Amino acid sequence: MSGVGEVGDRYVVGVDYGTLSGRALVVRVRDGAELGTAVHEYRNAVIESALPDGGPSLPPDWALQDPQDYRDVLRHAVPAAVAAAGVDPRDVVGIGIDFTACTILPTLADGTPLCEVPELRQRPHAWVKLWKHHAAQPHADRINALAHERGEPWIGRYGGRISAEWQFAKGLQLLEEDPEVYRRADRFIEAADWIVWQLCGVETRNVCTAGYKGIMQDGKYPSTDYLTALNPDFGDFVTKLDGPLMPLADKAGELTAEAAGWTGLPQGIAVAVGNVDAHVTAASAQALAPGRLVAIMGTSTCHVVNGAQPAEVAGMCGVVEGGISAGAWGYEAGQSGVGDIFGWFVKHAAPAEVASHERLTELATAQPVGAHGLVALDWWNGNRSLLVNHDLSGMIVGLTLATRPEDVYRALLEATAYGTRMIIEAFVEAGVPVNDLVIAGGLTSNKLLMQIYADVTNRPLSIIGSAQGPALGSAIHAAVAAGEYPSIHEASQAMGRISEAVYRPDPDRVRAYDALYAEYRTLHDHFGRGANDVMLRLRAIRNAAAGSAASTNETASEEVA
C-alpha cells in the first residue's frame, strides 16, 4: 500500500463482493494509489447443503447466500479499510461496488429480502441464489428451446443459449418450485443493484447485469407473449426485474445517513451504479480498448473484451452495448470452474506429501509439454462457454499406473487454458478481434499457469498491476460518479495499472500445445455437443440417488420424532 498523499487529496472506496467474502479498498483519486484494504468473510459463506439454523436440506446443485453477510461487509470491511489507509473519512468523495453475477434475490417492494420475512425464512427460494446455483438447468433448457422455436431475435446475442446461472432461468425455477414465494417477490434484483439500493436508498438497475444476465437487448426484455408461452404465470416476470436503468460509472444516488453510519463515510457522497466483478476490472487493467481481452481468473474465470460493433458469437454469455464501458460493445464469456478445479485436486485427490499448489506447481514445471500423456476436460463445475450446460462434468483421459499427482495437476491447468482458447477462437471466428490477454485475479501469481496460457493461446499475456482488480475498478467507477473524471476512459488511464507482455508464447511449446489442443477439441465436441451424453445421464442418476437418500433420511427423522 502507498502512503497517503498531499493536502487536498481526495479518495474513493471500492467494495468487491466475492463468493466467500467482501473486500473494501481505499484509493487515491489523482493516481489510483491503493492506501488501505480490509476483508470481511461471510458468516454463512455458500449455503449448499441446508439452510442456516437447522433449516431444511437443499437438493443437488443449489448455492445460496445470506444478504445480511453483504451488509456486514459495509459495517466491518469499509471502516477497517479507511482506518488502515490512515485517511480522513471526510476526504472520501465516493463509493462503488461490484458483485458476482448472476447473484440475485427476491425482495419486497421496499427492498426487504424475502428470506428476512419471518414466515418465509425456511423457504429456500426466498434466499439469494448465488451465481453458481445450477439447479435451474432444466428451466434454462426450456427457455432456449422455446426461443429457437419462436425465432426470438435476442437469442443470438447470447451465443444461442441462455445460461442456467442467469436471471430468467432462476426466476422460472422460483415460480415453478415455490409459486407462493414468487408471488410475494415484488422485486427480483441482482445483488449488485440491491446493495447500491441499501447504500443510497434508491432502486436502480445497471446496464451490465440487465444486458448480460437479464436478456435486455435494444432497451427491451423478452416479450410477455414469450414468457407466458413458457408458463402462463411467468408473464409478469419483467415487472419484477424492471427498474431505472443506468449506465456504468453514473451516480446512482448519495450515501444515506443509515449507510453512513454503517461505513463511517460522509453522508451524501456519491454512490456509483453497481457493476459486475469481471466487467469492472477492465477499467483497473487499462483494457477498455477493443481487442484487449481481460481474463479475471479465480474460482472461475470471466472473459470480457470490448468490440467496435455488435456480432453474434456462438456460446457467449452475451454482447451488450455499453456493457463494459460507454461507446463500445462489451462481450462476455466464461468458465464456471478454474481455481475451484485446482483446489479440488489439492484438497481431495493429491497425496498428503504433495498436497499444496506450490509443491505441485514446482513438480509440474519440470515437465516438458505432453510428457504426462493426459488431456482433461475442465467441466468440474459445468461449462459456461461455449456449451452453456452446467450438467456437464469433468474428465481426464490417459491415466496409467505411472501417472503421478503432478501430471494430473498440470493437465488440469492446461485444460482451463484450452477452454480459454476455445473462447478466443469463437470470438475471432465471429469477427471480434482478440489481440492480447490481460490477466487479473488471484491466479496471476502462478507463473507456470500464466506461461501455459501464453503458450496455449499463442498470445502475449499482460498482468494487471493490482492484486485487487475488481475493488480498484469499483473505486475508479466511483471517482467518475463523484465527478472527479469526465469519463471512465480518463479515470482508467490515470488510476489503472498494468505490466505489459510479462509472458510471451514460446514457438516450440506453442506447436506442442497445438497437438494437445486438437485432442481437447475432439473430446470437447464428442462429450459436449451430443455425440455422447453420458455425463448428462450420470448427473440424472446421481440426482435421483441423492433425492432417494434425502427422502429416506427425512422419513427416518419423522419416525424418530
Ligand SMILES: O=C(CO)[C@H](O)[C@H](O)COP(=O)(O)O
Given for the second form:
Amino acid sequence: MSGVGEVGDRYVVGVDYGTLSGRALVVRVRDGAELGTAVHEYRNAVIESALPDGGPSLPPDWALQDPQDYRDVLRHAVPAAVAAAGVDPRDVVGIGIDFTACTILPTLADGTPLCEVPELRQRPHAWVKLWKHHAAQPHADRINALAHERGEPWIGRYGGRISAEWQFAKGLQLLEEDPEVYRRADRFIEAADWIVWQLCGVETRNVCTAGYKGIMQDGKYPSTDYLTALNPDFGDFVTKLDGPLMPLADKAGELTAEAAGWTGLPQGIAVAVGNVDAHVTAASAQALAPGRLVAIMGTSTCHVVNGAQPAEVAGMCGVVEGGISAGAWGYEAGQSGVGDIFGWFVKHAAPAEVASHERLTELATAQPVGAHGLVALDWWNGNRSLLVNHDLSGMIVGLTLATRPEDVYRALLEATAYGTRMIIEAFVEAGVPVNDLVIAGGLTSNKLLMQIYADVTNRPLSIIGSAQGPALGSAIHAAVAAGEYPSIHEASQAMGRISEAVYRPDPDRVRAYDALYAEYRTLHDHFGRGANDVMLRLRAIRNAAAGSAASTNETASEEVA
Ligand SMILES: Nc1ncnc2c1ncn2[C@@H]1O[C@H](COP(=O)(O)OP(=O)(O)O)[C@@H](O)[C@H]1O
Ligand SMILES: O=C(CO)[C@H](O)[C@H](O)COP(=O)(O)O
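Alongside the form predicted alone that was just displayed, please also present the structure of the form predicted together with this ligand.
Everything in the complex follows now, all chains and molecules, and the chain you saw is the first one.
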C-alpha cells in the first residue's frame, strides 16, 4: 500500500477488542490502505484467579474482565494509531469497533458497570464475563433440556444447543448465584454495544450479538413463560437485554465531546453499530458471498459463512438473518480452544529447550503425516461446535516412550484441523455450501498449520491480506456508517483484500489424513456423544476437589485470623 494519502483523502478507524488487548487501525477510505496501528494490552488481562482488588479465589472456569481496560484502549491505542499513521485527525470520518463475544456486563441504566459501583466492587458477578467464562455449563444444560422439553421454536436455529458462553446461561448463573447483583442490573449488555454507548452516548443492540449470543430470532427473544419456567425470577431477563436493534454497518450515533477527548478524533464523526470480532472479518476478507467460509484463527477459532437460506445444522453456534451482512443468512460455528491449546503446550508441557511455537513448528514440519502415531481431541477448552459442551476436555492417544515434544505439538495442530473438518462436513451435510476457506487471525503466521488445514480439509486455503482482519473489518463498517459507500459489499470490494489459494491440498497427504481423521471421528463420537462420559466424571471430581480445597483454605485463613 502506498503511504499517507493524497489531498482530500479521508480515513476511518477500526478498533478490534481481542481477548488480551485492543488494537486500533487507521485505514484509508478509498482503498483500505492500513496507515497506522497501535495496541493497548489490558492491564487486568483475563481475571481468572481473584478480583483485581484481592478477595477470595474465583471458582474453576471463571473468566472476567475489567471495563476500564476497554476505555483505556480508546484513550491510548486510538491516538497512538492516528499518530503512527501521520494523518490529520480532522480527516477521520468514522470509527467502528468489534469485540469478542459473548463478553457481557451488568450495568446501571446509565451504563455504569456494576463493578464500578463501590458497594458491588467485591462481587465477582458484578464484573464483565468474558466469552471464555465457562462456569455456566450447568445453566446451559438446563436451558437446553427445557427448550427441547417444551419444543421451543428457536432451539433449532442454534444447532440444538445453547452454549454456556452465551447471554442466557451467563444471565441465569448471575441470577442464581448473586440475586442482588442481578436485581441491581438495569442492563445486561454485550461489551461491543457498551463501548459504542461510551463513544456516542446512544444505547443500541447489534443484530450480530443479539442473534448469535442472545437467542434473538425473527425479532423475538424467548418467551417470558419459558424464562419463568427456568426460574420464577428470570422472567424479566429480556428487559435487561433488550435495546434498539441495529443492523450491521449502520450508524449508531456520533462521537461525543467526551469520547473525542479520549480518542483525539473529531466530535460528531460516525460511530458504527458494534460487531463481533469474527463476523466483522468477512468484509475485510472479501468473503461476504455465500460459500466462502472464513475461519478467524487465534486463541480460539470462529467459522463464519453466509448462506442464501436458513438451515438447521446440528451443533453449529447459530444462524442469523443479517448476522454477517444484510441480505444473507449468516452461519457461525467455532472451536473454543485453538491457539490457546498450542500456547498451553508451549507454556506448561514442552521442555525449555524447544518451548516456542517457532522451534516446535520447525521440528514438527519435517515428519511425514502419521509418523508420530498420535491422534488428539482438541477439547482443552471444551467443545463449542459441534458438541457444545465445555465440560469436555482434551485427550491424546498413541503416546509412547518414543514420543517427542514436536510430535505432540503437531498432533495438537492436526486435532484442531480435524475439528474444523467436522464443522465443514456438518454444514455441507445440512445443505449449507462451503466451497473454499479463507483464513484470518494471528495463526496465519504458522505455515505448517495452514498446510495441515489444506490437507485435512482437502480444500484450498486463501489468506486474508491483512494482519488485522477484525480491525480492518471494523474500519470498513465505519466507512459505510459514515456514508462513504452505499453498502458493505462495495466497501468490502474496495477496502478488503485476500490472497487466493495460497495453500493447496496435496493428494498423498490428503489420503493419509483421511485415515487419521477417521480415528478422530471415532474418538470424538465415543467420548463426546455419551458412549463414555469419563471426561464429565473427571470434571465433576475436579470441581468437588476444588470446592473442598477452597473451603479448607477458608477454614485455614479463619483459624489464622
Ligand atoms: N506461531 C504460532 N503457532 C501456533 N500458535 C501460535 C503461534 N503464535 C501464537 N500462537 C497462539 O495463538 C494465540 C494468539 O492468537 P492471536 O490471533 O494473536 O490473538 P487473539 O486470539 O487474542 O486475537 C495464542 O493462544 C498463542 O498461543
Ligand atoms: O466466540 C467468539 C466470536 O463469536 C469470540 O469472540 C472468539 O471466540 C474470541 O476469540 P479470540 O480471543 O481468538 O478473538
